[in-house]
Structure formats: structure tokens, C-alpha cells
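Next comes just one chain, in C-alpha cells: the form predicted alone.
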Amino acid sequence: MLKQQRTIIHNVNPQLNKGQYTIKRVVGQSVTITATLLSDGHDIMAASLNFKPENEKNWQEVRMNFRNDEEIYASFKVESQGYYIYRIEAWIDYALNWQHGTGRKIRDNQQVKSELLEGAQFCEAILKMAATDEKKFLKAVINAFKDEKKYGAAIEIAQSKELYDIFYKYPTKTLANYSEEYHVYVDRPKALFSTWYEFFPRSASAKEGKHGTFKDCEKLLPRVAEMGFDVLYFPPIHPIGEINRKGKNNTAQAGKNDVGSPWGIGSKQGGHDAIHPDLGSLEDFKRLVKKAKDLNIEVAMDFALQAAPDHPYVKAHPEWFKWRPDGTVQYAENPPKKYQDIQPFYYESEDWKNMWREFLRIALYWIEETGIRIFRVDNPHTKPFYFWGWFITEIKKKYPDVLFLAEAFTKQPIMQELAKQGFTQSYTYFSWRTSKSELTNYVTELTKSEMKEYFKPNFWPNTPDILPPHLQIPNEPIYMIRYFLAATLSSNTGIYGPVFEYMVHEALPEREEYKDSEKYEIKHWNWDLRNKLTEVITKINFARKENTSLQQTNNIVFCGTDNEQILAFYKFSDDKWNQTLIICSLDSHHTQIGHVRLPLEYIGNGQVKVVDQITGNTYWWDKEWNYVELHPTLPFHLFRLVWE
């Protein structure tokens, strides 16, 4: 391909897979773009960063700066949801090149009469673009450059900063070259900062042994709000299959009164667009969603693409499932786990297009009928990547504010691919990272590698499926430590609520699963109970709301300590207005003593007041290394840095 341009644009970052996927931001954030700019010879190069919302016609522009002879950078702010496009425009700046070369000749006492005439042409080329006062100046310059009697004044003007500034402001961009176009997807702020609370609606009743309802859930909304949570997540609320229904502790045979797993979706009472009749009506659910919104809580639905054996789809669309040669259906498995109550969809079905459209219809039904804007998606890694790319894109076309949390505890490249395909947030390996090195290395990978451009982690200490070994003891400090770390390392966090609050810790033998799991039975919780852990969680949540440095994940710097049982890190908001220092003991049994290094290269030297956002205690630190003592009774500090 023939090109007359002289500039070459390389290494545009950030970008994903040569632009195959989009990077991500939320409304109000900045996007910083870097690239390498090359040209033949020694002429002056220049570049602009062009950007615009996808649906707008005109590009906005910001000039790029040079870090060195070749590396350029610039930033732009995204101010609306949806897609933005960005590209780099580069050119040889002939006017500035003329000024630079002419100035050297003048300083060498060379005659530059011909060069001045050339300079007059550059001035004439930008006259139409200039403002009124600038036009007046340019006309005077042209006159001086053409009048040999004004040679002395002309050579002074030729080297002036005033002329440089006008040439810089109005580049002619002769033979401009362009990079490829890249995209950034912009979500609403909750994509970056959210605090989730999960409970089973059927366990919401105040009366033991009674199936909970949405009306019971309404009564719990003030409690969820008072604790500082802003997302209330429910496991599936659909009818539960009766064929192959699971009993307590996932036994293959259900008893007469066993309620089954909510993830065994579908029965004669309906499928994915129906509500379990014992929970209430559609109107009850819509009212619950509205009342939650009044308390600044969003209800998140579970989106689980799987079916119980008696789901209406099985009869209506048998081709959507995989049938074995003996006529039986292939149920879900994750050896050694067996899910006889669940039939996975067969994505290689010849009728796959209609199946995909039906799944889209289901999601749009709940969005449009109830106002739901957040989905926690069950096991997305067991469905085709390209399905999710299509599905999420189709929903975002109509409803760009819908958010998706990927429940995918699997290989890192698979979790990354799901995020690239459009998932807003993802569960992570945090549940199993406990040592100082494990936590530091994992968070560094999330925040300093390419993952920071598209992967938004959501740190959960526990889930209905995960009871990690360190939580299999009734030890209050370790529960405080794990929630504190989850809520300060990541701006998105959540807990499987009452089970975590009340330190339910009994596990199945040699398993990381709850004994007598709520997935298979109705539980009765004392929702009026308050304990120290509940109070600490509340204080942490409100500290997150009051400190913008904790409402993002990537601006983090780990601090030196002289004790491997003490983890410390510094976080700051994009504008540096809010800065916090987080110090946490990793030992839930013993007092830990040590020194923490202040990151002076980020905060500067001098005395700083550190105000504990949990206790209110204040200290003055004026040294690089400062003494800390952490007790299991409250094994952390959440300091806000204040200069007076």
C-alpha cells in the first residue's frame, strides 16, 4: 500500500489484542494513551489524541506531549456511558520545523531573507483559523517578513515564543497519518465501586420453619442499608425442579419437605421468566426492587443458564440439550461433584440461534419488567465466549447501564477472556490468598498489568459455594481481617451475608463447602442480632463511602514493613484529594508489632496526621518508618492522611 506520510505510529497503548477488545472505564475517569512516534530525518514531529463518543460525528482533540524523543502521551476524560473511540493523529510540523531551523541559522549569523519569505507562507496558511487578535499579529509578521527594511525586527519575531505558540496552536497537519481506531467502553460508576450483600430470600422469614417471601425481604432492606451495602444479591428466584431434586447437603434423594437448590431452575410452575410461587408474585418482586432503590440499594438477580429436568424447555426444545445414546440426558458434572438436578444447555445444538435469542429475551424481560440493572452470572466459563460477547453487546445497545458479575472461579486466562467479552466485574482468587506475598503479588497483577485496563475484580471472602480453610474456625479476628482486606484492596467487594456475619464455619469433611448448606435448605437467621463483626463491617463500609481513594482499585502502592505478618498499602484518588494508608495484621491470634514505611515518594516529606477511619484515633507521623502495634481485638488501621 502506497503512503506519502512520513510519520510512523507504533505501540499504541492501552489496547487489547490489537483492538479486538475494548478497554474499560467508568464515567468521569481519564484514559491515558501512549505511543511511539517515528519519522525519517530530524524534522519536528507532532501528534494529537483524537477521541469521541461512538455516536458523535466530530472528533475532539488534545495535543500529545513527548516523554522523550519518541514516546508520546495524552489523556482524555470519558463523560458518558457507552463506547468511545480514540486514535492518534501524527504529522511533521513544517511550520515549527521552519522556525527551529531558521532560528539556528540566525544565531549562526546567516542571512535568512529567503527563509523569512517561506515563513510568511506558513503564516498566511493559518490566517483563516486564527482569532481576531492573532490575525492582527500574523499580518504584522507577514509584512515584516516580506519587507527587507524590517529585517532586524523580522529575525527577532521569527524566533519569538509568540510565533511559536500560534504555530503550535494552529498546525496545518500536512500529510497527517493516523493510527488504527480503538474503543473504550464506559460504564456507570457502580461498575467500579459497589458493596454486595447476599442472602437467600427463602430464608428471610422471621418465623422459624416458614418459607421466606419478598415481603419478608422488604423488612430486611433497612438493615442492609444501615450496614452500608448498596447491592443486594439474590440466588435464583425461579421455580425449582422436582425431578432429581437435591436433598440436604447435596444428597441425591430429596425428602418430602426438601426445597432443593435454587440453581435447579424450572418446573411445571415455570422457567427462567417465572417466580417461585412461595416467594410471592411479580408485583411483590417489583415492589421490593423499588423499595430497595429508595434506600440506594440495587437488587442483583442471578442469571443461571441451566435447567432442571422438568423445566418447560426440556419438552418444548429437547434439541437444546445433549441426549446420550441410551436416551438419557447428560446432566451437569464437575468431578467429583454431580448435579443430577441440572441439565446444561447444549450450545452445539443445530437450533443454537433460537436458543441464544431466547436467553436474550429472558434477560430483557427482567430488565424491562422489573428495572433490574445488575446480574450475577452463574458459571459463565462453561458457556461459549462468543455467546457472552454477543449477549452482553445486545443488551448494552439498549441498556448501557446494565452490569454483569462473572461467577467464574477458574483458570486466569478464562477469567480474563470473560472480562474482555464484556463482563463488568469478576469474582477472583482473593478467597484463597492469605499470605503477604500471595496478596501483594495477586493485587499487583490485577492493578499493574494489562488487566487493569479491562478486569474489575470483586473480592468476596466467602460465597455459598466457598468456605475457605481459614474461615472454618469460629475466630472473630480472621473474619474481620478477611472482610477488611477485601473491602480495602478492591473497590468492589461482597459477602454471603448472615453466614459470614455470624461466623458459620462448619464444613463438610476435607471440603471447602458449608455443612448443612443453605443451597439445599431453608435457614432461620436472627436478623435482629448485632455483634462486633457486624459493627466492624458497617464501619468499614461507611469508611469506603467517605474516602474516594477506596472507591477505586488500581491506585495502590504496597508499603514496606519489617514484619511479614503485617501488610500495608497506600491508596489515592485520581485527583490525590483523598489518600489513605491501610495497615493490617495477617495474624488472627497474636499481637503483631513492627514498623511501616510511609511512601514519601508519593506523599512528600513532612509531618502528616493519620486519622483512623474506624476508631477515630489520630496520630502525627513525621518519620519515614513508623511504629505500629496490632491486636487481634481490632487487627488493622484504616488511616486517612491529612495535612494541616
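Mind sharing the form predicted in complex with another copy of the chain? What's above is the form predicted alone.
The following holds one chain only.
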């Protein structure tokens, strides 16, 4: 390969898997790029960071700075949704190099008449680009450089800051070299800051034993809004299969009145593009979505790619399922376990392309027909990664504001891969991380490793599938602690709501699953009830709305404490305008006392007022280590730091 360029650009960072995947940001955030720049010899190198929204023609440019001889860096801000492209442009800056070398010769008392003539050439090349007053200056420089009688003045100008500034401003970029192009996907801010409430719409009725409807759900919207939630997530709302339907507590045989699992999608009443008739009509759903929007709540739909045995697809597209040589169908299984109420789709099918397109059609149907912009995707890790990469890209091309939450509780590399393929947010291991070291290590991995570039955690204390051991007792402080930690450690958070608020805590024996799970039956909740948990959750949610440092996840610094039961961390908004200090007891039974270290390396020395965003209490802290005392009645502080 014949290539005349003299600069070489390496190690462009961030880049995911050699640029195969895009890093992610939300509108208004910065992207800081670093790289290594090399060249032969001793000439002065220069570089720019080029960037643009994918569909724009012209690159924007910001000059890169040197951290040392070869490490360069620069930042740009992303201001619109969708894909951005960035690359590095590098060149030998011959004009600056000339000034540098000629200056050294001048200071060594060498004669530089010949060099000055070269300098004049650099100035002449810039003339046409320069502004009027710069032109005037350049003409004077050229004149001095060419006139031997002005040698004394010329060697002064040759070394001047003014000339440097002009050369810097108008680089000639001879033989510029370019890095590969990399992508960043920019989401709307909700991708980074969202507060989820989950309930089963069929349990929304005020009347016990009655199948809830979207109209019932409408009545609950004000309650959800008042508590400060802004995403309302429903399990699947489609018709539920009748063949092999599961009974209460996941029994293989459903009774006559059993309603089945909403994830057993499809029956003669329709499939993934239909609505369960007991919930209401499409119009009802659309009205619910709209009314929610009026209260600043987005409805999130479940996207679960599996079919009940009586799903319309089974007859219409038998080739989308796997059939055994004896003509039986392959049910979902994880041997020796079998899940006979659902059939997985067969991604090895010869008709796979049509199947993929149908899945895309379904999602687009809900997006276009109802205005849904958030999907919680069920078990994405059991469908091919490339499917998700294609599916999410296709949707984002048309609707860049659609967000996807990956419900994958599996190995870390798999969860990472899903996020790389395009999932906006991901469920996490938070539900099982309880000790100070577990929480610190996990959050550090999420926020300080490469994951910070593409993986947005969503912390849930519980879900319909997860009732962790520590929530299997009706202990109010631990419920407070778990929501407080979820909602302050992560800017995306959520609860499986009524069950959490009312501390439903009975588990199946030796399992982390709810007994009499709502997944298999209609529940009745006293939606008028507001308890202490309801109030505390509300206060936490409003503190999140008022403190921008809690609306992001990566800017976190764990603080020293002298008590293993006290976790403390400092968070700050990108602009540092908002700074919070979160202190939480991990002990739901006893008072814990100890000292917390202020992160002086971030906040500086001097007195700071700490204002509790839950209680309104104010303290003045002027030492590095500060005394705290946390009681199970309210086992945490959410301090805003204020300097007056």
C-alpha cells in the first residue's frame, strides 16, 4: 500500500470491539476522545476531532490537545438524537514546525534569511483564508520576511505569539491522515433518567375478583404521577393462550377460571398485535397512553417473542417453530425443565427473514398506532444477538426516541453484548447485591469500566420474577433501604409497585419467587392505601427530580466510612452545578453510627452546608470526616451540598 501520510493514529478511545459497536450518550452529554498520534522524525504534529450527526454533510471540528508527546484528546457535545460519527484527522503542521525550528536557530544566533523566505511562503498560503485584519498582519509579516533590511524586525515576528496564533488557526493540513470512523448513538434524556412503576393491568380493578381494564388503569395514573414515577410498565397485554395454560403458582394444569400468564402470548383472540379483550379495546389503550402522557408518564410495553400453542402464528407460519420428526412441536425447555405453555420461535427456520420482518412489523405497529416509545424486552438473551442488532437499528432509524430495556439476568458478557447490540437500558444484578463491598464493586464496574460507554443499568429491588431473600420479611427499613439505594446509585430505577409498597413478601419454599404470584392470577390491591413506604418512595423520587446529579449514573465517587454497615457516595452533574452526598445504612435492624469522609479531592476544602433532601434538615460540615447516626426509622441521608 503506497500511502504518503506521515502521521499514524492509534488507540482511538472509546471504541467498542474495534468500532463494530456504537458507544452511547444522551442529548446534551459530551464525548471525550483520546488517541495516540505518531510520526517519524521530530516534526510538530497536529490533530482535530471531526464529528457530525450521521446524516449531515459537513464535519464539525475541534482541535485536539496533547497530554504528552503522543497522547491527544478533545471533546464534543451531542445535541440531537440519532447517530453521530467521529474520527480523528491528523497532519504534520509544517508552518508551526517552521516557526519552532527557526526560533531555535534564531536563539542560537544562526542566520535565518533563507528560513524567513520559507516563512513568507507559509504566510502567503494562509492569506486567502484570513480575515481582513489578519490579512493586514500577514502582509506586513511577508514584507518583513522578504526584506533583508527588516531582518531585525523579521526575526522578532518569526518568533511571535501572533504568528503562532495565525498558523494555529489556519493549518494547511498537508497530507492529512484520518482514523477510521466511529459511531455514537444519542438517545433522548429519558434513556438515562427514568423512574419505573410496574403493575399488572388486570389487577387494576377497584373491585376484588374483577379483571382489571385499561379504564381502571386510567384511574390509577394520578397516583403513579403523584409518587413521582414517569414510566408505567405493563406485562404483556395480549390475548393469553388457552392450550397448556398455566394454573396458579405455575402449575401445569390451569383451572377453569385461571387467567394464565400474560407471557403465554396468543390465542384464537389474536397474537402479538392484539389486545386481551378483558383489558379493553385498542382505543381504550390508546386513551390510556395519551392520558398518561398528559401526566408526564410514558407507558412501556412488554415485548416477549414467544407464542402460546394456540397463537395464530402456529397455524399461519408453522415453519417459524421447530417440529420433531414425529410431528410434535418443540416446546420451550431448559432440560430437564419444560415450559409447555410457550413455544420458542425457531431462528434457524428457512423462513427466518420473514419472521424477523414480522417481529419488526409488530413493534412498529405499536409505535405508530399507539405512540408507545418504550419497550421492556422479555428474555432477549434467548434470541440471537444479531436479531436484536438488526431489529433495534431498524426501529431507531425511523424512531430514534424508542427505548429498549433488556430483561436478561444472565452472565455479564451476555448482558454486555445485548447492550452493545443496541438495548438502551439493562436490568442488573442489583437485586442481589447487598453488602457494602458488593455494591461498591458492582457499581464501580458499571461506571468505571468500558461498560460506562454503552451499558445503562436500571436498578430494581424486585420484579415479578425476583423476590430476593432480604425482601422475604415485612421489614419496612429494608424496603426503604433497597429503594433508596436503587434510586440513588442508578439514575434508572423501578419497582414492581404494589407488591413492593405493601411489602408482599411470601416466597415459594427455598425460591426467590413470589408465592401466589401475580403472574398466574388476578390480584386485588387497595390502591387508596398510602403507607410510609409510599411516602418515602415519593420523597426519593422528587429528590431525584430536583437533583441533576441523581439523573445520571457514571459520575459517582464512593466515600470512605469507618463502618461496614454505612455506604456513602458522592454524585455530581456533568456541569458540577448539582452535587449530592448519599449516606445509607445497610442495617435494617439497628442504629449505626460512624464517620463519613467528604471527597475533598472533588469538592475542595472548607465548610459546606449539607441539606437533607428527604427531611429538609441542614448541617454544616467543615471537617474531612463527619459523624453520622442512622436509625432504622429513616436509615439514610440524601444530602445536597451547598456552598454559601
